[in-house]
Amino acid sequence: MKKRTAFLTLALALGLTVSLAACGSSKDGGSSDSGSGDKTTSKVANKDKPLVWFNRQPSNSSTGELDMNALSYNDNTYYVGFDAKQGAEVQGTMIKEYIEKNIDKVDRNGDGVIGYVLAIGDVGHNDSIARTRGVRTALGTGVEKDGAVNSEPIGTNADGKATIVQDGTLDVNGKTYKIRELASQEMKNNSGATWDAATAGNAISTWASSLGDQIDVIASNNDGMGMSMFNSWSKENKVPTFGYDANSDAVAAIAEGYGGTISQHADVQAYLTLRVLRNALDGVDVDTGIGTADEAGNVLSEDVYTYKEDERSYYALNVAVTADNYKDFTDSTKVYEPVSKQLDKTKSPEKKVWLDIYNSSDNFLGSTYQPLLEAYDDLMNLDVEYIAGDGQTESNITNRLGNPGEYDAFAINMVKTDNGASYTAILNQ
């Protein structure tokens, strides 16, 4: 039974104790004894089972310092994400180049000031911090704090007097334009969920009512918030909006005026998320099917990912998606062809994986990442149980990891990057 999420949700709601073994955890109906050749490895201690953190890197939400205790939890623990700094630079450069290329129509009121507003996802998330810094650095509006560009939201800054940012300048066609961050805020709803699209849609309406035609560009830490602002206001008012993630709806919207987005190679990330687990379960070198071709011919080239050994982290590389190339990115759920070959089930037998998505309503994770995972789990002979979180509370997820002994490996997507210990504590029991 590949996906038992509905059963688990119902059982939890009724306060029942769920026995996954009783509900047929083995596809062939056999026992869960590892000696029988079935997929559950009952003889391996939970603390020694393969673990991959993905999408939200274990780190201090205030300083961004990596949590190496979580990243080196055991010999088969890794992180899979994307190169946040490189992606942030690509996004900032994409916005700057768009402004330069379209300066006459970008400066809507002709005042010589290019004003932009910025939707910030989660002020404590490394990816959000990097993307905010990337935009401010490229546009010259960043102010250094403690050795790095300040990534805090400014509220509103119509007069340019904010101290968190500064006015930048841009020379185009012999004329010097002023670049000003007019407003920015964390898109956090009343329930505490961050990266909230609805909040972003409300924010752009509020900003537009007070700033009007001073808003020339919209920048967003992701496409979920970007598309909410695009549909709420900027499409009708022909204001270019730039997001991040290359979600299918955002890519399609480029034909309707959405400025651009960034592909973080979700196809490569999803592959790596499950591949490092598969390699550990098979007892082969972790580079198999990644930098070194496996027997089926799966292999990644160096231009789509990088591995940082000291961080035990695999990072997919990013590419700008604009009006020039968006047609190449219209299907965000298509597996990456160089790693699309089926593994031999006799050499990579079926195993069970517990995997959670921190927020069931997150557009990128739900509409792009999970469908890719579901395609790759079949290719890798992995029986993955997908757990959908509420995006707000860690316990909503950890409470559903009540019997880790039923699984061979774990893929964890935390609500908050600080909370790695909430999961490892369960595996230590």
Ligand code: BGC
The other form holds:
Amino acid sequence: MKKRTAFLTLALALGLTVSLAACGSSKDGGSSDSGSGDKTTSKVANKDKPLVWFNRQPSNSSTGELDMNALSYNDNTYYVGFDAKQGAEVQGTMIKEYIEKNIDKVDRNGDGVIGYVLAIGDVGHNDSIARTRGVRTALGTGVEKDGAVNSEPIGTNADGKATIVQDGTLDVNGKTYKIRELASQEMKNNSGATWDAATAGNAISTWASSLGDQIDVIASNNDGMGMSMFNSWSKENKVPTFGYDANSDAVAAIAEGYGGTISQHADVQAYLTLRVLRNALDGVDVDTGIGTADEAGNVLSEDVYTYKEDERSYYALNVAVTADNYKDFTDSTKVYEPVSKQLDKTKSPEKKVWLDIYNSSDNFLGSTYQPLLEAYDDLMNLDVEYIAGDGQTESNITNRLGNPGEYDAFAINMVKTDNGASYTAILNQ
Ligand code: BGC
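Alright, leaving the form predicted on its own aside, put up the form predicted in complex with the ligand.
Entire complex below, previous chain first.
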């Protein structure tokens, strides 16, 4: 490192043209630089390089059981996401409280039944499952199946006869209302992409034409789908839509009648995603700059994340964003101030990271998460190569992990949560 910097300074002072290739080889030939160097091909075996899974937790998409083989692939493997259960409760409660507070205007046809429709993101994704359960639990419409609230879609249920859900009841101001899930559907498009916003926009039009003013509230597993339904129908019809993610466009829409959303603290998640890699690359304790302040002063407080050692997982905590507080959340791409300080390049030298986003058209990952990652990668001196998937085909992404030897660390966002082994198999080679 030092040798190379001195050489570069001298060369520049002398006005010499320096070829980077020449620099690289001179560095390789050096003896004092044991792997902590600049952007070079790491000598560490691929299977031993730091690996972080994010946003889609390695798990069985039918049972939700965590894939501990993927989560503890090597000593420097972690998952970064958010607390799905806590967030789901916050979302369910936010919707219930809105109904209670606005009871006079919510029941549009005055039939004493509060009808809602639900957009489901991906029936095999544990975040999506948790959110469906959270809404059904808070509104009393959930039905237990195998020890948990059934999270399957119901199709339509105008008459309340579905068995996957039941009618709930809500007492407000001395009157008892029924709450009914009128319809729910997984928003998957014809090519197989899940959490599909356009599909949700079409679904609300179909539902509105058959269910009309029975629809009093719209719940969505995310803002991408929520905003699509808001723009195609709910805004005009003054029906509140509740989403999840606190994307900037959804937060802004609260001023125009969007019911509310949940911040899953993407600013903390994006930081953690890169920070666990950075710490492993620097050979420092994984808690550095997380629970323990680093030299620059970056540190997270316990009210924004938890770490579960047995799951090798970091979970950011969620907050409700409603008409009461949305002005504090208008820019979803702003780095989190307590962890916004630049790392020293001499101690945390530039490293190369391979990172994929499962679906280039995912609203949350594209409009909130990736811009945050791009801000943090500079602060952490990481040279990140961003790979965009099509949301449907895992091999479309794994094919682009053809040369893992060129990278120092990996950050993986799978298409399907079952597919951890498709990535680790490549690193094992
Ligand atoms: C987000 C969704 C997103 C999904 C992608 C979830 O955490 O809330 O908006 O589509 O991640 O995996």
